[in-house]
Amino acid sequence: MEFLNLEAQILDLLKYLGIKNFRLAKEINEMPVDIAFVEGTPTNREEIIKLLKIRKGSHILVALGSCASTGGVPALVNTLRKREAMDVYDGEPPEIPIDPKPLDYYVDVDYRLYGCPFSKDELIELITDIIIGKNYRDKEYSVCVECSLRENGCLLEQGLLCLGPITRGGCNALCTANGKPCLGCRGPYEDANIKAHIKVLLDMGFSKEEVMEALSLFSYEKFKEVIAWLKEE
């Protein structure tokens, strides 16, 4: 829906790509397509099914907001091992419960869009650099960046707990521009010193629960190593 939501814009992309494939808007679907954009995580057998044939089908694979980039909100309960989801490439499923996972468990993935909602800014982008043959970058900054363009208050130094030093930004700090604290929904960026900020929260005396339990919200995924890491602490 948030391509419909680009309103004049999508009429400019749509010069150069067209749905095939929109279940949402389109009585008839067509597969294969050069440009798979995925939302969501599956959590059955015939979500990962669905997901492998998309792969298949697709050029190009984009994981579409935090649920399909770093397992979002329902990751948090993950106990599925990555080879018994790689299986179902040779096979038929395995009878196993399914946890929420990103999408890269299961396929690979070209490029993403973080974020809870992401960024109509960067699917823009994202697609002009797909249609005139350019390499879309993730960010590599943190959101801190971002409020410090925007001139924003920081909210560590007014006691909340907020993960902005060590979550991608991409967003133009919406969050924190409004008074509230980042929830890391764009997950981390590569070069985060998360050890580093757990301490500087745990030294404003947060608990450890607390901030395991901010870490795990969005990415547990990207952040269960150094959670482990905490509880040992």
Contents of the next structure:
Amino acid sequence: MEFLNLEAQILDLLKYLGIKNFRLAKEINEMPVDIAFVEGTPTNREEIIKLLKIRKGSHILVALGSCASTGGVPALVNTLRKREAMDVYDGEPPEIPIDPKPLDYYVDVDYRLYGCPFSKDELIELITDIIIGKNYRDKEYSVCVECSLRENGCLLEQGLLCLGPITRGGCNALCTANGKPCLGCRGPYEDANIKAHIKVLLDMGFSKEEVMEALSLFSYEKFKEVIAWLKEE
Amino acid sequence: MKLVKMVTIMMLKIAKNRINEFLAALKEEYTLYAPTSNGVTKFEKIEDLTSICFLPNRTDISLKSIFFPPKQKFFRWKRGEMGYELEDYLDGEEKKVIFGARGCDIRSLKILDMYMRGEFSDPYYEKRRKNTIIIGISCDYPRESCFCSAFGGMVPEDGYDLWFTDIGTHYFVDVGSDIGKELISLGFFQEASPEDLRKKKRRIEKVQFEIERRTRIDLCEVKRCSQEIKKKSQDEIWRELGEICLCCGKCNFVCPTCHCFDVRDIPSFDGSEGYRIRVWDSCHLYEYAKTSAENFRKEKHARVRYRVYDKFVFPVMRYGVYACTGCGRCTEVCPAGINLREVLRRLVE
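Follow the form predicted alone with the form predicted together with its partner chain, if you could.
Shown next: the complete complex, the earlier chain at its head.
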């Protein structure tokens, strides 16, 4: 839906791209396509089949948003035991559910746009790069970088549980610039020193449970090993 | 006789309740920058004199960004009939007065000048940097992380036009340049007594003592100390620091002398027009030393070491000075609690 929020650029964009398939905004939808943007992550067998079909019918597949690129909030269910998770359906799940995973668990993903919601600026950057034939790269730095460029005060210094130092940048520090600590919706970046940051948070006086909860909110699938390590420590 | 007269002219003070008048007079001709407080303290363009914050010591954010903004447009390009047309963004040229700079700020400008106005001149920096008047001020007491006494103390030898020191109801005024001399002719200043001079000296000594008590580190022999640090390239300290460093880059961004930047193009959808910008970069980031062939500093400990070396070894080899001012900002913002002062102490001792 964030696509439709590209009010300023969407008309300009449509000069270069046509929208062939958009379930939420179009009546007649076609396949195959050049670029497929997939939002969300499959939680049952039917959806996996749908995802495989999309992969087959598209040249470039982009994982759009937190759920598609890191597992996101749905993956939170993996922290619970199956039976507990079933309780939300009153014992009658609509279909046979499977563990939510990031899209790249099932298919090859060409590009990922992280974040909940993903950043419009990054979407424009990606589309521009595809049109002019440049290689789009994931941001390999933390939220702290963009937060510092905006010359904010540090929320960790104020004693808040901020995941900025281990979370992938690119959001232009939207939350932290407005005084809200980073929840880690973009997941960790490759080079992140996660264990060191956990030690910092524990030293600040947060309990193990609080830290584990914060880590698993958006990217349980990415932090799984660290959380297991933290449990044992 | 003439000499005596000159000395008496130099002994000046200004009443605290006349500071605003003085700044208002300056504001008519110059753009005024002074510390403000809005969650964090930093230097900002002053529209309303009441927004100026008279702080007891340095600001959280240095004055680097006035001359070298975090994001700066270089030029805009457009594909025309005759090839590409460029439109330059050499902006920020204005006559500036910076009020409330500390010793560390002034020293940091000297170091930035060394990098960006020396051997290689950066036109975008130069444009903003020239025509700048600096009014410095002594700290009332140091911050926990301060260690400027390792680099020559709170009052810099030069680099300021006027230097204020709090002596109760007045500020004692030192003049540091010809422009400073012009400023004192504005008529807001009065002659100071020998008693005032004594008060000023006592005041500075007191703060200086306080900083030294914290610093407890001697870096005065530049050559020897940098050699000492250079020898320790394989020391175990780097491994230790590499393990706790989050490599978030905050120390680089708050550092008043860090000046690395990344150049990026922001094209339109078809690339027919767009902007070229520069954005601050940090040597702690993974991609900083990444090339098409390999990454020179893949490991975190190498990056931590590089930053220390780039402050205390390489500039000494090239220019004969340290590129650190002892402001302690990096220590203050480090989420992992890496204390540069302690690191240096371990390296030099």
